[in-house]
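The form predicted alone is given below as one chain in structure tokens.
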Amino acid sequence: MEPILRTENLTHVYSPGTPFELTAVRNASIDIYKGEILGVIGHTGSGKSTLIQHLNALVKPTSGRVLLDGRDIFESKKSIREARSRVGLVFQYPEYQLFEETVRKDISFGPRNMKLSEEEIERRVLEAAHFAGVEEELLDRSPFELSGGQKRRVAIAGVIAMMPEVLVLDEPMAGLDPEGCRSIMENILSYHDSTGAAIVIVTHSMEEAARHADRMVVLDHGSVAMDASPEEVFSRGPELRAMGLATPVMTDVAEKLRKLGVRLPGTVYTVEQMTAALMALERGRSRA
């Protein structure tokens, strides 16, 4: 199957030739599928955020390519303005990202600049609003009288309402407490469901990457160290801890449980994993 959005050998150098030049990205090549959910991780400074302004064309490489269904999104300003109606991002900090009057205007301003019909934009705000949870009482307030929570509603909504093919969001949850990030997170899984976009989640938690993520990214120092599964990538504990990142949780329990003796399985690195295993030890114990 072929990608749906790939970089290959992106590097982007930010102040080339100046003595401020930092390589952000270095050579990243990572493919993208239709419908999965791809997690990228890594240590603040990795290259995580500069890496996904490059899949719907805000900022371009230094060298490499951008391909959207195997074109590159910069070749033309044509296929700029597809990139970024086919791509939405979702900033981490969701007050980039209002600047209307009302939430409503908020939300259609992607759609409007579509050029789509005032019916399709309505019908299209109502379903964005849905999708992200955003309350209809809400649609006619200003987006800056709302809670933090409540602004990263809106701003996700305000991209899912153009309905890209690719929903790339950069730490989704962060700065909310449990019960917003299981709720956004429940959003966001939504929209995957009805419409078999792909995500590309940015995230610190390595917690919500082992629950969600069909595939992980993990990047070190700008450059892609591990593209794998969930799996394979919190087998490699030693390696994720030397690059400065926590495993999840439950991984680090499920050691401490083989080194007493607990036969736990390769695989467990969630609470539902952990509640499973343990579960059919009892259950193994009970029938000898």
Contents of the next structure:
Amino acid sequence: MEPILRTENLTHVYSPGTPFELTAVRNASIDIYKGEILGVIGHTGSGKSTLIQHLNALVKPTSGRVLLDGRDIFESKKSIREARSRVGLVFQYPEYQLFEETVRKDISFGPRNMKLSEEEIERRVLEAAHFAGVEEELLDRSPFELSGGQKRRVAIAGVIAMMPEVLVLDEPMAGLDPEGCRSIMENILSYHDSTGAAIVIVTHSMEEAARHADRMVVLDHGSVAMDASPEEVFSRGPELRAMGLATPVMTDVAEKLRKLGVRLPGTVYTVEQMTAALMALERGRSRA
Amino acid sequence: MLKDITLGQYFPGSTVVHRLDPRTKILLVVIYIAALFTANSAAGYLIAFFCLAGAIALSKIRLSVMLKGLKPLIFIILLTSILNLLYGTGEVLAEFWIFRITDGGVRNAVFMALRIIMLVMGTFMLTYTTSPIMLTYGLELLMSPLKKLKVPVHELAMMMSMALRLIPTLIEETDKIMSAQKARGAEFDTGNLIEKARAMLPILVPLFLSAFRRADELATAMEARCYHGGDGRTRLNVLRLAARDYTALTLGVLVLAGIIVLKRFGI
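Could you present the same protein in the form predicted in complex with its partner chain, rather than the form predicted alone shown above?
After this comes the whole thing, all chains and molecules, with the earlier chain placed first.
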């Protein structure tokens, strides 16, 4: 299958030729396929944020290419524009980018820049608000009188309203309470399920990545250290810890149980899998 | 785009120029500026040029970085040069329509351009080699005699250091907000003047909000650590003038004196 979005040997160097020179991304080649959920993990300063800003042509690579449907997104002004509307990017703490008088106007900023008709804009605002979990009665309020979590949702709705085929979110759950995290994740998944869009979630939380990602890319000092299924990534616990990343709690528990001689079947990295594994073990024992 | 702004940027290092006392550097810049405005002959400019070149060489700051800082000023430099070129007096070199270019005009234009370029580069030397904290500490010490006149020197210095401290933060913030709005399809470089001005709104509103939020948080954080102005406040690292500072200052005064003498004798 052809990837919808691909980076080819992407390298990005900040302030080349000054004492502040810094290679943020080094030779990264990543494929993103239609309909998948890709988790991008790496500790602070591993180049995650720089990498994703290339995906919709916000940042030009120092070398390498970004291909959308096989075509270089930096080819022309038109292709850059196209990339911006087809690849939606939600920044970290997106609530700080709200600026309009009403929530409705703020969400419609993206579609309006795409020069859509008024009816289409209105339709998309409602749809995006629904996907992001923004209640309709909030639409005519000022975004500045909302709570932090609601602001976050409005900002996410502002990107979803462009109906991107690839939705990239940089730490979408940062600074939210557990309930807020869970429900925002649910909203993102509902957009994924009903549109078939590819979702790229940048996070340093292994738990989140473990629960939802189909595939994971691990960044270390700007390079792609791993690109594999969650099972495989989490089976390489010591390597992850060497990169300053924590493995999911359940992986640790499973590792310790196995050391104690408990024969847990299969790979275990979420609570659900742990429950299933323990149940299977219990069933096996009662049968014997 | 915004990251190219080098105004007030500090390039860490440990050269002699970096280690000079900030007070020395501030005074040297003042002396240097005075020298530039006194000089009116090729010899005078040459001396000032050698001082600047020497300082740049000693500081090990790359020439490309210095020149990059000049970029935003090209327009001003060109404009002043052209105006000087057209309004000079003396022997006419060329004439067209209502314009007349004279040898005096050419001379003024060249000197004016040189003066601006060297002036700016000289002040760059100060900010490139002195950390903002040292810079404001130096200013505070230099201005401390004004305390007798009830000038709130400490408060002014504190305000300045906070403003300097916030410049890079705000630039970074602007960059972030611009990226976020661009990701939503905003364009800042198309359309006529009114459209361009309107396109700034999605940047300015969040930027102002964040500036106020930051200021508020900073004030709270300072109060939480019992900040109550400059009374009775002491420093961890107290500045002391070293031998190199006296040498540098003496050299500076000598150069200025030399240029004044040159001017006096019309060389």
